[in-house]
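In structure tokens, the next block holds one chain alone, the form predicted on its own.
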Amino acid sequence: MSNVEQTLSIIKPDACERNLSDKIKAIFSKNNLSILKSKKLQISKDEAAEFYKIHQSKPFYDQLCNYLSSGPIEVMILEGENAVTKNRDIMGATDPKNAKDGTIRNLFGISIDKNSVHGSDSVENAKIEIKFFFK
């Protein structure tokens, strides 16, 4: 039985600044994740706060919002077999130091904050996050 899902991926400011979008998109393609929609934009601190509101009780929340709104980002809808889990595997651990070899964060992440990419953590959140950026 096929389990085609959609997930949201964000190429964060640190990766956009270093012109890594094409390299990151190539990794998605190589792993059979299609990019259905993609757009570059810059969001406000308020929009970042709204986007990350599930983390608002965490100590890093404010830093996260400041960072996501600090420069251009690229948001994408990825689609494929088990897209949510597959994208999380491809991204690697949140902290690039702990990310497996060959994962996006291992290759391009600078720090736990500047880890180059965001991906939805569940099918439910993917729907919410996609709707946030692609109304």
The other form holds:
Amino acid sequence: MSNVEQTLSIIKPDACERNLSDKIKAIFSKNNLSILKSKKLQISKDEAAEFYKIHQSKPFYDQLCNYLSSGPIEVMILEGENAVTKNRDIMGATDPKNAKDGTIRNLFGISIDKNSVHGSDSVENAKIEIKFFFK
Ligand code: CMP
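Rather than the form predicted on its own that you just supplied, could I have the structure of the form predicted together with adenosine-3',5'-cyclic-monophosphate?
Full complex below, order starting with the chain above.
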């Protein structure tokens, strides 16, 4: 049975800065994730804090919010069969050191902060995250 989902993807400042958007989008396309909407923007630290509030108790929260607001990002709604899980598989582990060969973070990630992409971790969070960027 088909299970078409939507998920939110963010190309983070480290990847935007290195002009990796087209390469990353080609990986989505190769994996049958289509880009429904896309925009480039820079968010404030307050907006980053709101977006990542699920992590507010974590020791890395402040650093994370500083980082996401440090430069331009590209946000996208991806759609496809099992899009949430598929996107997370394609991204690879959070820490690029642990990301499997061929995943986006393995290919392009620099560190656990500069890990090139974000992807929603559940269908429920995807809805919240999509609403955050695409009202
Ligand atoms: P992301 O998928 O965007 O979700 C939260 C981000 O926090 C994560 O990617 C990492 O870039 C960042 N982060 C920084 N330090 C850690 C850590 N110790 N564990 C998990 N995520 C971390």
